[in-house]
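As structure tokens, one chain now follows by itself in the form predicted on its own.
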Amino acid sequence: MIRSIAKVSALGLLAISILGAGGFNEQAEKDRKALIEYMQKKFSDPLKNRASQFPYSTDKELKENIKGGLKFEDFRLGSYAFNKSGKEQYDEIAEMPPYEDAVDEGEELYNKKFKNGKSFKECFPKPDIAGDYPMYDAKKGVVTLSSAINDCLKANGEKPWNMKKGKMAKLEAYFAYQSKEAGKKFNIKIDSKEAQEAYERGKKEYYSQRGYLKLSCASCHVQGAGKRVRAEYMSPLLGQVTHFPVYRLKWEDLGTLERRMVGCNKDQGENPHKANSKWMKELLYFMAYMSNGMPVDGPDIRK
């Protein structure tokens, strides 16, 4: 549990309870602030923290390739926040990002008329909405941006899209780009008892061991953040959702957060959960809340 990672001051808790919508997000705020404190401390001085945090890294690696002194917003870059050589490669690719055409195609999809003469504009009057999802709906439960897009399609007599790639990823790329240009930040709300319970279920799944490898998401992205798996560094939970959809070099294509999580399920040795399942939506609800206050930084590039 995140609550065991670090303690939040009494003054901070008081402010949280005052600002929280009916106090329903109080525990979530404790979790988020504890995660920020943990990650900032972990990467404050990687060489100094080697014994407790980076036991398999060499002194040379920690001195030359792992950046220290990271602060809150730095983590929006994922592993590139601390991986110096990886960041150099990332910057080179970002000079001519391979997702630019997808953003333009996403804008066309946003404006394209449905058969009934309406468009996505009726469902999403403003396109700078990437940081508002997932959100909790009293009737539907957790609604991700992907499921909201499909709900809009179905409400207008259209067939739903694949939630992992294709048109879905392109429209989300447009929403993310518009959100980034507008300077929007993640603003996930927990404003009811039911929303609070959905968040807690998502958190439980993030920290639960699964599959024949008996790994949890946290094994890699909380305790394992900054450690290497072969040649790649594991990214931190903090900031993990901010850059989606992403163009992965492995995919040679743009993909949604659901696509990435299905892949993570497989990597854990587990039969993957469906992109539109309640399990997936609640997991993403928890993950997105952990990045509250961070700038929307998508679409982006990852390996």
Contents of the next structure:
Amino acid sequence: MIRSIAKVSALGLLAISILGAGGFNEQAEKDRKALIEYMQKKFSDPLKNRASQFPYSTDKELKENIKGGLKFEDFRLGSYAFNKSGKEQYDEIAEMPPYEDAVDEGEELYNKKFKNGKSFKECFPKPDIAGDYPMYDAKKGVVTLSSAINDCLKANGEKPWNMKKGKMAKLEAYFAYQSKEAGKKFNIKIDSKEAQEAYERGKKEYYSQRGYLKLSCASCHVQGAGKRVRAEYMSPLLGQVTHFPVYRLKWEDLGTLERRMVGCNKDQGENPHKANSKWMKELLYFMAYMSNGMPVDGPDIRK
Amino acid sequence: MKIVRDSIIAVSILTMGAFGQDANALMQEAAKLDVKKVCDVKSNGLEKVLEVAKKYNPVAVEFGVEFKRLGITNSVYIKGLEGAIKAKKPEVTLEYKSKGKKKSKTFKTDYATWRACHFAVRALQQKVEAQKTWRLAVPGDGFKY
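Given the form predicted on its own above, produce the structure of the same protein in the form predicted in complex with the partner chain.
Expanding to the full complex; the earlier chain stays at the top.
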């Protein structure tokens, strides 16, 4: 009798501890699944969903240029998942990817010794970590891959890097490439109450209308995904962070996720938040969680 | 007791920031304004409308929601207008940086004053509105499709 009570309560404790460990991401999991469901439905049959989802597109455009039947992993391609003509141009450029040298230079940076004789290897023993960031740290709050790299530099008496381009983008290109080669997937963790709160704040910012144009990120990348603004099709939130850094034709340069985000934040008509701000990091934490389970797919090319 | 009192003081000093008034209270105050009325240059005069912008824009900066249009932040509008209105100039030239290069643009003073006021107040009103509306866009929550 006593033994069976002990057994039952041990089981109970086990159940509680599992719940406890898994509980902090419960809402985030719901959000992620609901987002997948929405995007798959939206792009199941664009022509049929025209009235509710693509009111400004012509039948011809939907029939000829927007691919339907998209499944979860397709979304890692951003707008090229559905934009047929864009994908053709993309494939042409991808034959001679303009980021290859950057990956090599990133590898050199990874191995290069700091003045104190150490290197990035001490901070990041394995380079296939692009899908593990951002993560939540009890002391620092949300740590992005870029902020972790700068923390490593500072801890070794080196100057931090510009978070938007240059060496930062190159080292991240190497990390992304290594992660992709190793078959890594996005695996963002929310394992404390504080982490959960940071996620919720990031989510709220993503969905809040801002700037003099009164647009939220979601206006363009959730409700607006698949619509056009000027000549560009807007990518879905799902899969939006998986392929960075990117070589952008507009930049003629490689840039980090933060660089792209600052640009979009500016386009909303707001004085953009800094790449290293708490706002940016928490927003990225939310966005990356939404891509959980998708393969790391960087570096990549964008218009 | 003293610790409690001191920490209350510390916290209120923190939230008061540079405003001498709670930033949150100022935001709630802005939320109730009729922006067309308070920013109407003809009926209020340039000085008064600029005062409205000067009162609320720093709160928008504090909350990270300051507006920026074509490379010019609202702070830059306000700074330029202070001089132009004092000197009674019909036009104001705003200097700003874009991609590291110095640039400038010229506006009619009354138009720019209206805009500075409008931007300052709307940034805060929008932040308050978003508290109620953001969930309406979340799939699986308030967004129905």
